[in-house]
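Only one chain is included here, represented as structure tokens and corresponding to the form predicted alone.
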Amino acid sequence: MTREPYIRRQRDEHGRKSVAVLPVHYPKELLTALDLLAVEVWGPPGAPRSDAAGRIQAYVCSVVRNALAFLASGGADVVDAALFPHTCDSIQQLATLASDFGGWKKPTLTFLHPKDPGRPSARRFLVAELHALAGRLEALAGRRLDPERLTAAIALHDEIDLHRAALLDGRATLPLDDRALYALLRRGEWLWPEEHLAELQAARAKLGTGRPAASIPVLVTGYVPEPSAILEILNGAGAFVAADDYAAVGRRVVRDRRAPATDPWEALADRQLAAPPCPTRVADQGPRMRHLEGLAERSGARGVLVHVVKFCEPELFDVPAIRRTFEARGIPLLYLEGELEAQLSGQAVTRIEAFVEMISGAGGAA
């Protein structure tokens, strides 16, 4: 089932309103606790679906341009509101542009997460933002937020992350190709969480029962695995994603297994602050480089694919540091830049195939 019929089914069968959510980090637990369906909008990939994309500068990333065109074309009219996290200035401003330029007339919500989580004031700011967003979501849902339901939603999403982490960490023993695995992981962008959890549990039962057909482990970092054909090209060349640092996937899996705080708001803040390092949340490159090194070491990655969206400033700021980090370790790196194309170019395919061929020899030595 595709997203629009699913949204309608959720409304008809369960009375759930839905919220279109722009990337990347947001407190999904609040929506779950209020019985609101989150439906994430990552572009979408492919050519813009209306001329509204031309209303903003050509040097703004295609995620924002495509999202504006998608909203303006009526692609998200089935939802009841849209949520714009402060991932970057462009997405934050899209909350205004969608209404002014795109004709989007439904409620627009915003969420600002602290950009320096290590500061003492970050938690106070975050808790205040969570309360403010909860108030706006309560108005949309037409009900008050029950603290017990919030506690249950936090536990549900913690369990989802537990299974997602197990699948990503045990990738080398999972008999699925990358496209099938990522289709499963990304279904969480629009499925009701309990349904997504059931799918993850079924997939986790397959861990240890086989290996991916490809044999060369690589680490992939970037924004979003689009076009998804990139996964097929990797597999076809003989490589598989052994470690994931996509903003859309791995960077949203909270692995902190500490006992949750007794106060649900503090527990929710803990989950937000415990997410892996991401340039949309933290300017300090040190923690992220150490995180990437750990992923490479644990997975045995023989190469690194940096797959970014053109003009995505948060991602691009970290690219020089990523190059230096893996150059010092002697791990080859391929930099691939795109614009959410529907298909990879022939040149990109050739570069991926040549890169895998290079790291397949001599244990991955350059």
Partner chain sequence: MILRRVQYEAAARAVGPFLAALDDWRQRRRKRPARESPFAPPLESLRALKDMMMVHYLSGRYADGAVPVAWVTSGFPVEMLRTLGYHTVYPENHAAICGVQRIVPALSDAVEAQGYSRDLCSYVRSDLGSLDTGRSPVGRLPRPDLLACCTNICQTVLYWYRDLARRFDVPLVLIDTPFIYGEPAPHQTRYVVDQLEEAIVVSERVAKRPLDREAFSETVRLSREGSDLWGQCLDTARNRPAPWTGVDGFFHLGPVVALRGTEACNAYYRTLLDELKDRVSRGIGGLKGEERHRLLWDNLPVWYATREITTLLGSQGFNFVCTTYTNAWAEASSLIDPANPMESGARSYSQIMLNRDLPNKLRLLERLSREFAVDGAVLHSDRSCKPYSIGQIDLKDRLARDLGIRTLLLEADHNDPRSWASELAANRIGAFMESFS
Contents of the next structure:
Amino acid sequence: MTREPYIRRQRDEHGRKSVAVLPVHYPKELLTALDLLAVEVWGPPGAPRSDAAGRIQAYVCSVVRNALAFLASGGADVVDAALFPHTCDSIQQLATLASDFGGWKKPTLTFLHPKDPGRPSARRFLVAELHALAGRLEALAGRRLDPERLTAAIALHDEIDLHRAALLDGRATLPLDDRALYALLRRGEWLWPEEHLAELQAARAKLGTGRPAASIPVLVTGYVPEPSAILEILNGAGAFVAADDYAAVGRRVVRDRRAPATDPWEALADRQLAAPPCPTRVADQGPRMRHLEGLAERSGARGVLVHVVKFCEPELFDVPAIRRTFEARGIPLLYLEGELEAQLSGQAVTRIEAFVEMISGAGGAA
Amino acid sequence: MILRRVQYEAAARAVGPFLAALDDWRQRRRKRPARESPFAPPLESLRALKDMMMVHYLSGRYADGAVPVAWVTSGFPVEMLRTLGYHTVYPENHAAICGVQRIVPALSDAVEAQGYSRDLCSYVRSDLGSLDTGRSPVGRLPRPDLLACCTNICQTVLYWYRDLARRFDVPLVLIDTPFIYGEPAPHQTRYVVDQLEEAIVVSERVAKRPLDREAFSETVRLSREGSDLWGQCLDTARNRPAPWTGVDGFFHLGPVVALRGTEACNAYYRTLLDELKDRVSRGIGGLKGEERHRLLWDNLPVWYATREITTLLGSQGFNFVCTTYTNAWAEASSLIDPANPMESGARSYSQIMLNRDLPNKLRLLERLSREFAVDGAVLHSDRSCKPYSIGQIDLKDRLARDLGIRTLLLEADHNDPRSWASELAANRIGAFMESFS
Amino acid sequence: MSGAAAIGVDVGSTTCKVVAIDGTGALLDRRVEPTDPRIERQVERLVGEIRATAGRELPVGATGYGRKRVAGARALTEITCHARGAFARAGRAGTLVDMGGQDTKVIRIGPSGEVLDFAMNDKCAAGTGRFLEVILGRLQVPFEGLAELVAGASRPVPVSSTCTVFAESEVISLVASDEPLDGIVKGLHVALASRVAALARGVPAGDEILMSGGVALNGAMVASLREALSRPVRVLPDPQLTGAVGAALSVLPGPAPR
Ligand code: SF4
Ligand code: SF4
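Hand over the structure of the form predicted together with the partner chain; the form predicted alone is what we had up.
Below is the whole assembly, all chains and molecules, this chain first.
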């Protein structure tokens, strides 16, 4: 993995330990405050790295199967621990399978999201769970969590989100193709946050200086933009991602600009709860649909691309509601399922291109 | 009045799959008289079971309007609802009846047309499809006033119940049970206790009456006793030959799932236990012929093919003597303490197998294997149920290695026959049986 | 052939189709061959033949999975081209079911021949012509007389598996248990038609369905589809050429013909 030399340098030059993190949501601020580097593992995409994928049935999503193969192949041996957020039934089982039955030998951390977080019990639990995770991370880092550093980490990630939101929301005035934009945004999955911030700031200077080459705005909602060829095909056909609701990207950008609570733990809990509605946390469909409608409206999207991972129940459960929502607004929708394959199938390419031809009116007149 | 109440208690709980399954069984037997059944004559208790469920199912039709109705997940701490006088419906059971009757493809088609993926749990597709098409083998389910969902079996049920809440526009109470890696942390148990309290408030409001804590305690006692009695029934199969088959267990499970916490449920299991003990003392087995090999079953039943699978095995002297599925209800309420129902309930309902890590499941499998002296295990790899199925490949290898028993991973879906290849399965099962000789 | 105005190429996964049309969209010339893996050479040859007959350079439109490998052509997807081709041939808007070897598509066509919506089968072969081909081959049922065989069957024997592999073993066991062959074949068609009907969800009731693609030549499939969708199904003339005609239409100079 190309990230490996980076992780080693972080350790050698800054004495930072690192933690592999499985999708999707986790309190990254805690890691930053403890000087721990988070390195996210979204599969990884492509063919499984070892035959350990065969230890999980083929009807389970490729994120989980690939992750086991990756861990078991030693792909993440450079890090010091792995964090498994409770994203879905499959990741929850992966956490115990890999650490108890083979594949992952280093410390395993877990983080549970309370469901229906509006309840007082859920809020209390969230704060307690954050404390519990912090305890495990302190042991890993070999130091105490300093509340001031936590406050600073929260402010840092707040600022990162500010820039990410600006880039995503001002997308139409950014002279970058989608592949370049996503590469930039997704480097945040493993860069030390301050370095990521510097890159974002540099990119932000380009806002308002041009436009993407493609001209037809679409809204994309789904899990993770893999394979990235999907972006090229989209751009090549004349469309670009004008609004993003990928779990890996837009759904983790907190746009809540209220002043943070003075108690850092409360502020941290607030940030967890302020992220856009995500089905992996079983967000209510009402607010989620309003969120998607807002994205479509602000971006002027002419079509919606739903791009999910096959067998992913959390995402799949919301698809009927998404269909209903955009059907009612007369916005065409393309549904695309993938298995983190390295290449896009010919049929998928045809679907995307036909969709863009359809929403752009190409072929309607000679 | 009291009599009516008793009748209601006996009748007005959700319908179990066994009724339909039994009918189905009888029909099949009628249709194919040529194929000799390898099973011993049915248990006498079947009649009582059938009557109980029949009354129950009929009265269910009149429940809405008369009493508050709750739709409940199989792992929900139902004792509070029982005490508040709710009529409870178990959509999972209803879905299983649809599975036994093989109408799931039609139901699923209806929801697939709205964009529900075929990769979603087939219970969900069956249930929502039944609501959309109005097709149900039991006629009609009473409309819910409350939805009660506990995530101790999976996260899937929460997506399912959210959908129901939108359709019916009624409150949803949630018991979100943190998954237990190793031992439960105190803040996790506290969270569940807090939620039980919150759930009671909502359930009281909907039922328009306060929870009588003394009566609650009594329900909890009955519930625990029911779980114990069920466990004792299952344990009779430790004898050789086992007095019944694992499949019988799938059917007789009905009351402890749907009527747990009632005296009627417990009375039924006392009768059943007596009969099973009697069979044991007389050396009568679940198979007509010799019980040559004893098997463990893991995961949900393959509802539409249970007979097919067990007949194939039974005709060669293979009998299922224990299943992790039926065992789950012997565990469900086993830790509840009537003196401290909240705290102990939180623990008990959090510690069921599906909410715990794989080493715990391995210990359970090994314990069952030893206690029931099995020499083989069939692990149903259920396309629909990821929490139950992930890990089975390793579990299978460990069982084979640690206990030296023969194992088979059987690919299927518990409710959707479109994922079932009868011939291929028969081949796999045939090869599995040959491996014993 | 002096009236030829445009060439259309449809490079499908099984067959390669090349057509010439005149300025009104009428079909003048055609070439149909099994697709050669060396697509470029094959297309060059076939287009060359048609050009030679026409006696002059003509604009080329290309579609099908090999569309980007057709030199000098305007490439558009099968969806757009089938809509245009079907619109021109039927002379009206509507819903098109196109069943080819590898793909089944359902396309809703708007009042000026534009695509309003479309759906395709997922990547496995269930729901495509290939499914039928494999299993009929296994049963050794010839294509000739298929429609009569199915029409004569008293009742369909239900085939529940939709996966080609599973269905194959299911069908074999049905044969082994002495179910009537015509009923099994009918059952297969019914199963396939229901897959297609699922794709066609949301089609306005009462609409006549247009049908194209090689499978449209199978009368038994047309009849099963008619039943599954419970509405009339009209097979377009030269159904397997619809995409190629649409590709040619897309490069026709001047306003699109009605
Ligand atoms: S893709 Fe879906 S099912 Fe797979 S790990 Fe992610 S959330 Fe879970
Ligand atoms: S079958 Fe599995 S996934 Fe479906 S509701 Fe039951 S536990 Fe959940």
